[in-house]
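The chain that follows stands alone, in the form predicted on its own, written as structure tokens.
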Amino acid sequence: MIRSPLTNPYLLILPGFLLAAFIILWPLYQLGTISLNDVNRFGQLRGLNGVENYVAVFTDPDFLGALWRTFIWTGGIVVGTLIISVPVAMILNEDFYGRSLARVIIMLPWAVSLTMTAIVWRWALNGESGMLNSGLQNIGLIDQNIQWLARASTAFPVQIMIGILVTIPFTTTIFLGGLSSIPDDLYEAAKLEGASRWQTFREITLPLMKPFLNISIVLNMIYVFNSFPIIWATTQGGPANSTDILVTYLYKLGFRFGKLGEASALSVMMFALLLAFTILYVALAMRRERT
């Protein structure tokens, strides 16, 4: 039987692949070009300057601080989300009265704009009239107002907490899909063998959930690394740039200070860094699965 060229799977996905490549590679090419040029604040190229924009970014004291906070921000939210989402998904996967309503409630924050959520939290965290201070005072945990967003020691941890809360719905959805794919026969066999809940989780649930764990880690790492609204809507990187991460630092470079060449250089660096992390994690995960 002769196969028609139109049924070749590679040929069928070629248009979509070329479109995706154009969408990704063309802006990346433009960023690379701008990053190697002297650019005025209106985006006009004034000639090649080599790697001067990259050197300027590396030598900026604010860059290293933003880079370090980006690692803390990304790692804290991704790990915190995993720790909370796994038990939440397991509870929602159980058969109980009102499960459908509970699932809807868990997913509702995902339907709300992230910027709107951040603004609501900014009002709640207001140091003078915020609901959080009022609630904590009413139950006797504090006796005076706390300026949550005015100090780096409280602002950044609170922003990470908000990031975890808004990431839980998406991650829980992934885990629910994974849990629903595990055959019930395995749990029934484990129960007959006298396995405890912890043994069942460790020997059955966790191994079969690894592909979904890997997907959630990679996707959340990409989303959180580039997440802009929470920090910008609550503190705009303040006080004194103490809550800036790379994406807010990038915004300030490009649109506040008009340093488009340096902003483009930072964009290329962020893309390379995130790509390297993703490839490394996927390679390690695949190697663990093969062994």
Second form
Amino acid sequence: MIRSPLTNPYLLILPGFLLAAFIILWPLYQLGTISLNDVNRFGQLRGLNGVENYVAVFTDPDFLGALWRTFIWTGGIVVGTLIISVPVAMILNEDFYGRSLARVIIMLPWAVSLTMTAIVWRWALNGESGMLNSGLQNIGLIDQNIQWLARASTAFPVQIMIGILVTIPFTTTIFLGGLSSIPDDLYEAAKLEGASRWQTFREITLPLMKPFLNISIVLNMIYVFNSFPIIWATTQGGPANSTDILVTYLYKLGFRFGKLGEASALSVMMFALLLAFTILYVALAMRRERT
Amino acid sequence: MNSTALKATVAGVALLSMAGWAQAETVRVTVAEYSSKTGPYFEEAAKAFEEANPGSDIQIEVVPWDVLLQKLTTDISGGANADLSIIGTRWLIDFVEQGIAAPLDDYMTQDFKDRFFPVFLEPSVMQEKTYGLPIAASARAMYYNKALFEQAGIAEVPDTWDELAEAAKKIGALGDDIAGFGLQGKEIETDVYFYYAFWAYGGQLVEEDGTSGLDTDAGYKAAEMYKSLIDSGATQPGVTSYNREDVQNLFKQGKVGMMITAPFLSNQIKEEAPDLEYGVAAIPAGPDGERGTYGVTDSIIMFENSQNKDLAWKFLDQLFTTEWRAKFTSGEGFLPVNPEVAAQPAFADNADLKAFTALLPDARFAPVIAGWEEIAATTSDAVQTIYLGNGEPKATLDAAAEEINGILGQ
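Show the form predicted together with the partner chain, please, the one above being the form predicted on its own.
Entire complex below, previous chain first.
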């Protein structure tokens, strides 16, 4: 059969590709150019300076700290969300009275802007007049106010917890979709064979949910890695840079210190890092699926 | 795609230049929004100017403070900046070094210069040329809560840091949720809160040899004094979770005995806590009687690439007449920068403002150094480390000073 050239698949994806290239590749090219140049704080290029910007970022001790914290941050939120969202989605998938209301309540945080959520939490975490402290005191868990945001040892875990809370709605939605795609007769057959609930979960639910788990992990990894509002609104990466992750560090570098060259170099590195992780994860997940 | 973009750009440029032709007498002014009164004030000034100068067109662009530098950066890199703009004076060095701000000396007559307090003109003088005019000025003084002073049996307002420490401990003993001295330990100006004591102990941000002054006795003593206030419970707990607004809120709630901040707190108290009995006093002095307040000015600058510099200057000239200055200064709650304005009863008889203006001879401004923001951040990090008890004052300040010297040497 002779195909019309108009149905050539490459031709058909061309408009979409061009649009994507314009939105993604063009800024990336710009970013790369700036990162290899000496740039003044007004974004005017002052000539090539090779990899100097990259070296400057790498030799900054704050960079390594922020990099390490980014891994904890991303890993903590992605894994934490996964652990909570799977049972939540399974409960919401059951038929019970008031299920639709429960679903709405779970989804609601999604409708609120992330920055607003973070600011509300900042108030709630206030040491003297915060809701969290007075709530904990009322139920007798603590008898003295805790200054949550005063040091990293309390601030960073709380920030990760907020991150988990705001990631749950999206993840649960994906899982609910996945669960509804598992045919009921599989469960019925397993029940007839006398499988326990745990066995059903391990042998039927988990394997069939795998593609959904994978996509949620990849998407959450990308969102969380680049998530700025929670940390910025609560501590701005402080005290003394102890809650900085790469993206807040990037903001300080670019817009506070006016080092646009170094900021661009860091952006390129973050992009490469994220791309590498995503490709690695997708490759691993796919290989396991095939075997 | 590229050619379309090119065409669009060409068309845009053509349009822009035509607009320039049609209205040769346009002056665009970027102003920072200090309050809801800023925009209307400048619109009114523009209207008055246009009436007095037929054929001229003043366009006011009001921009929120937080994004002002970002907007200017974008405008300048795209060559689309206005003719005049308000900027933070501490940014001026970058504008001057890159040849973006125009010197104003050719326009300034002696008569014009005499309209200002010299101390406010100084910060915008660079390489012996004046690049900006002080549009807004502010300084810091100590607010104290009279009711708490009475309860703790303190008759005299502390005038030295030793007296302050003593008073703060007495007030802090009044109750669990009462703090003697509100100490800011988070976000912007955390470093400045440290400088109040640092200056009083005789410290200098940049020493005469061009290195950081943090690693001196003044630095160590100021840090140790603040740390001992924290440790003895004379400050609010968890100082590193309080930014300036948070401490001000505690003060408005009557939970803080003393704090150091800007004149605008008076206006806030008037509106939000009118029953609070407070006073404004000088920032305490050090053992040798030295004291320093932080002076901040915002400048209005003219861009080097402006096409209508003469007209732009004429507008500046109007803005800095006594009538327009008085209107602006009282509306925004800033300090008067002009002697004639300061002499008006509305300002001269305001007890709070008087306390601030009395401090002006001791005012120190952020040094005009490229990279100052980074030095301020390094200092903030160091004092936070000390407040948290994660580092000894001397070792932490020495390390910070070394880092700052690296920035200064660039």
